[in-house]
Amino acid sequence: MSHPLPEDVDPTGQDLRAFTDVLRPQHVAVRNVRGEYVFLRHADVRAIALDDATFSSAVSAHLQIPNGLDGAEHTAYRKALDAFLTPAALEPYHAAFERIAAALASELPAHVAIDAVTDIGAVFAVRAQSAWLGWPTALEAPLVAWVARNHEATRSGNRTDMVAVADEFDTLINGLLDARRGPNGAVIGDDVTAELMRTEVDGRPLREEEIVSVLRNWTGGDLGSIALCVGVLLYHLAQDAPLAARLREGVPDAEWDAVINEILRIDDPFVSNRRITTCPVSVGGVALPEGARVKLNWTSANRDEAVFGDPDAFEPEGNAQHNLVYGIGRHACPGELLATLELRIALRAILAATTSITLGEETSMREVSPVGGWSDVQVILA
């Protein structure tokens, strides 16, 4: 049986968590003003993500390596690129991340309101990612400013602004690549960026546009995402003093990671991914034609009452197996380990440097479509 869908649903200016909390109990999916089928429930989002043959990730007119690839091609690129993101590959960077987090925590002013997203999250994300990739510290201020401009362009939906911001980032990346080329064109240096430039897929070196795409994927999206995650996490800890106290006392890494993932499930800033159908298919009683544009709304799926009961209930152990913060299937986020590591180290340093975290008197501001989480979280550290 095919279910009629609400048409021309417009999320513009809406807090997507609150917006989808209203839609999800009533509707399997909706069609938005762009004609996309937006799936809201956990079972359907999970099923679509696991069926990468029917639901292709080749949705963009722009090169997206590896997330815009399918099948064997996607597998080959993931095999080459995931080597940079294994526990063994990341282990040498733990100490650097810890030094960066401790230094930032010591710099933060006490007893005055600061923005957890911009003043803490964005700064830490830029410093940590730059240390991992071997980028110079002189890029910190331009990159922090770029994160803010990128959020603003994404929030506005203005295509001209979004293209301009993307081009700005690509220009920055191209400069970093040029700095790693010797007079004869050979790659010089041994940092992650240089090693990426030497990486081969199926026996051939990555082309320059592929390298730029990978670095855009690793940084352009992740810098903003880490900033948003820090905002969500500190907002939660500011309202749960017992949890913050327990974490300050010291818990194993596994418990830290479970706490982080559960807070992000409750308020998932990784809102959605796109797919396109390769043939007619029905999902949750919704009939989709071939070529249908589909959105998997992770924020909504992670709050599905049919799976989690009260979506705001904090239950790290009970909810872990159903948590879709980093996706599922072959296209699950390859940066999950790096993101979780950075967030754990950042939060641990902030808690170690403080005795309390409270919300400022000024009201924190939610992000609006198509961005999730908080745009501004005023916290007071003491």
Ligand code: HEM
The other form holds:
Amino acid sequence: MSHPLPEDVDPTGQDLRAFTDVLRPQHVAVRNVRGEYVFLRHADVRAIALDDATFSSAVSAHLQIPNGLDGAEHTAYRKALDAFLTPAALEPYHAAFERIAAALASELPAHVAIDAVTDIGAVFAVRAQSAWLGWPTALEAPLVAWVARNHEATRSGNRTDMVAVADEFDTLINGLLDARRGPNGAVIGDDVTAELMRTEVDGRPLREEEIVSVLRNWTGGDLGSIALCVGVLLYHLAQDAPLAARLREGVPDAEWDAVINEILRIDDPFVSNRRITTCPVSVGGVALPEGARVKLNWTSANRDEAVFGDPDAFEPEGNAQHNLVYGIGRHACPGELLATLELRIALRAILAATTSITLGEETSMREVSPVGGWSDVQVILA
Ligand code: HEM
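One more: the block was the form predicted on its own; return the form predicted together with this ligand.
Below: every chain and molecule of the assembly, starting with the one above.
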């Protein structure tokens, strides 16, 4: 049976978490003003993500490696690229991340309100990212400024602005690639960027545009999301002093990671991903034609009362197995380990350098569609 769907739902300017909290109990899905079917419930989002044959990721006219690929082609790229994100591959960077986090925590002003997203999250993300990829520190200021502009363009939904910031990023990346090419075209250096340039898929090296796309996805996944995650996490810790105190006393890495994932489940800033149907199909009673554009709303699915009961109840152990913050299935986030590692190291350093984290007097600001979490979290460190 097909349920009537609300049509022309316009999320512009809305806090998507609050918006979908209202829609989810009544509707399996809604159609937005772009004609996309937005699925809101855990079971449906999960089922769509797991059925990658019916729900293709080839949603964009632009090259998206590996996000936009399907089937065997996707498998081949993931095999080559996931090698950069294994525990063993990331191990050499722990010390650098810890140094960066400790230095940032000691630089942050105490007793005045600062923005956890911009002043802490974005700066940490850019420094950690640059250390991982082997990018020069001179790039820090331009990259931090780029994260802000990219965020603004995404939020505004203005196509021209989005293309302009994407071009800006490609120019920046092309400069980094050129710096790693010797006179005869051979790749020089041994940092992650140089290794990526040497990476082969199905026995041939990645083309230049593929390398740019991978770096765009790695940094797009990292910079903006890490900054937003830091905002969500520090907001939560500022509200939950007993939890902050327990973490400050020291807990094992696994417990830290469970806490981080549960806070992000409650307020998942990485809102949604797209798919397109390869044939007619029915999901949760909603009949979709072939070629239907679909959105998986992770933020909403992660708060589905049918799975989590009270979506705001903080239950790291009980909720872990249903947590969809990093997706599920073929396209599940390959950067989960890196993201969790960076977030744990950043928060540990901030807790170690402080005795209290409180919210500033000025109200923090929620992000609006298409982004989630907070745009500005005013915190006072002491
Ligand atoms: C900061 C927190 C992060 C969150 C919440 C997050 C979340 C996600 C989610 C939900 C997906 C699934 C997309 C889909 O099903 O279409 C995904 C995919 C992806 N993420 Fe992340 N991510 C994060 C950080 C990172 C980092 C640090 C990297 C890499 C350095 C990364 C790289 C990617 C890539 C390349 C994909 C596409 C995978 C594919 O299509 O096979 N992400 N991420």
